[in-house]
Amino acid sequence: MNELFEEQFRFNLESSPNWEQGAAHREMITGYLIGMAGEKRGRLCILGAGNCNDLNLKRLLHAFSEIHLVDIDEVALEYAVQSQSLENESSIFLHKSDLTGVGQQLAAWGAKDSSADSNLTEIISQLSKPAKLNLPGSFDVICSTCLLSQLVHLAVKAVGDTHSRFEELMIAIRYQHVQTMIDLIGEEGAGLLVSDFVSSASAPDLLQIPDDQFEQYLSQLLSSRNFFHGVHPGVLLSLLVGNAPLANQVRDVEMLRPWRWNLGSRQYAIAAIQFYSLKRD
């Protein structure tokens, strides 16, 4: 049993009622996924999806010809398409993996010798190449739904927050899942990365500040680092502009205006960012 696994697999069966509390999250992602989808009726694939709480199915079926859902839960993805009467719908796919491709190691060198930094040392030389999903093709759109916090979670579990090395590869992880987007988007396809930042736990006035005031107070909570571990909204975006290595492969790079995404029990502070993939020879 990979405990760093099960973890994830608690809070999407945990958070699966939550269908009406995040409906307007909800609508904020389907509407920017539809926008992106132009009149071509492409393929769109989604990593992290989970129990899809956070995606209208029916609505993105409209939009696009085929609708991929990856996910180390497979028990969350057969529920996500069941709660939205969708089970018998031959244009959605579901594919269970690890979408780091450590997790795994992570999870045996958690549990054994901590100080095995040669261990470490591979897993982090892992994260440096893309991970194998086994997806079928590239996409037309393709978005990561609050999965990068769950993946640096993963490295904030196995090794601590604390330990020497954590940094480097939280690095690393936030790196590889970036490249892994691009590498999945077709030609002129577009990539969406949305990613909680902040919750309710550590804020928990998020719920409460009004609409005109939502964006200076998360400029507050930033400056005084109140933020999850390796998404603060400047630094993802600083992975796709300038002279960042990952910013000569994607152009037209927006960051969107932050959302509340009400989790029931907890609500989330979101930032997304738009791009989309440059000409290819």
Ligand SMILES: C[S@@+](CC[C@H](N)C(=O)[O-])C[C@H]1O[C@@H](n2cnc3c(N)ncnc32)[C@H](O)[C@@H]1O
Contents of the next structure:
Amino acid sequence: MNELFEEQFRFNLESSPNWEQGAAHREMITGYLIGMAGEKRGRLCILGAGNCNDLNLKRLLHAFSEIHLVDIDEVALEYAVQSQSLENESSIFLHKSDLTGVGQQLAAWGAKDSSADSNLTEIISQLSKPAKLNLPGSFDVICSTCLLSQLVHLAVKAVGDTHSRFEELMIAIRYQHVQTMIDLIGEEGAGLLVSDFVSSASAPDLLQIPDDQFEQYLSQLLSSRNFFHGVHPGVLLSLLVGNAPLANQVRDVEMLRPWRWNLGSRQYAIAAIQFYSLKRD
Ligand SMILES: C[S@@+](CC[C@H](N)C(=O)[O-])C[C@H]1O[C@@H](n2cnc3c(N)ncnc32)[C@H](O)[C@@H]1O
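Okay, that one was the form predicted on its own. Can I see the form predicted together with the named molecule too?
Zooming out: every chain and molecule, the one shown earlier first.
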């Protein structure tokens, strides 16, 4: 049993009845993805799809010929298609997969005492390579939906954010994830990296703050270092622009306007970065 994954399964079970409250967040992501689909009705892949409360799959089926949903939690994926009455839809494909490839090692490391330091070296080295995902080919649009904070959370739970190598591990997870997205995009395809980066647990005014003050409020939170580990939107953007190693694989990188995600008991601020692949055959 993987304790780290079990926790994710519990989060998914608890948040599954969140369809109603998540409407505005779902509209944002679904709308951006439809805009990115273009004329072609290509193939869409969602990383961290979970319960898909953040995707209107029926609307997306008009814009894409195939939708591939990837997550470690196959129960959540099955719930996702059933709850949107799409369990018999032949254009939707469910893939159970650990997008880091190191989930088992991280859980094993977390379960042992911290003397197992050499394993951490191995885990970090494995993260410098793409995870073996066994997904069918490349995609026209790839979207990571509020997954990155959870990938970093796996490291927080396993190793602890005070460990001397936590930062190194977190940076490796983040870099691998963005590289995975780019690798999965086909010729002329597009990517949308959506990440929650702070919640009302540490920013209680998140829901009440008026729309016209929202961005300024978020800047203040970021300046006071009130955000989840590893997902500062500016740092995510910096991975894809300028002289960053990944920047020469993408074009037209754009930070979209932030929005709020209401998850019932908690609210989150969301950042999203859209980009296009430079791959040409
Ligand atoms: C915050 S949820 C995403 C929300 C989801 N799209 C929804 O609306 O229900 C993050 C998702 O990431 C998945 N996840 C966490 N670690 C993962 C990993 N290593 N590989 C693949 N998926 C993972 C969780 O199972 C969960 O479904």
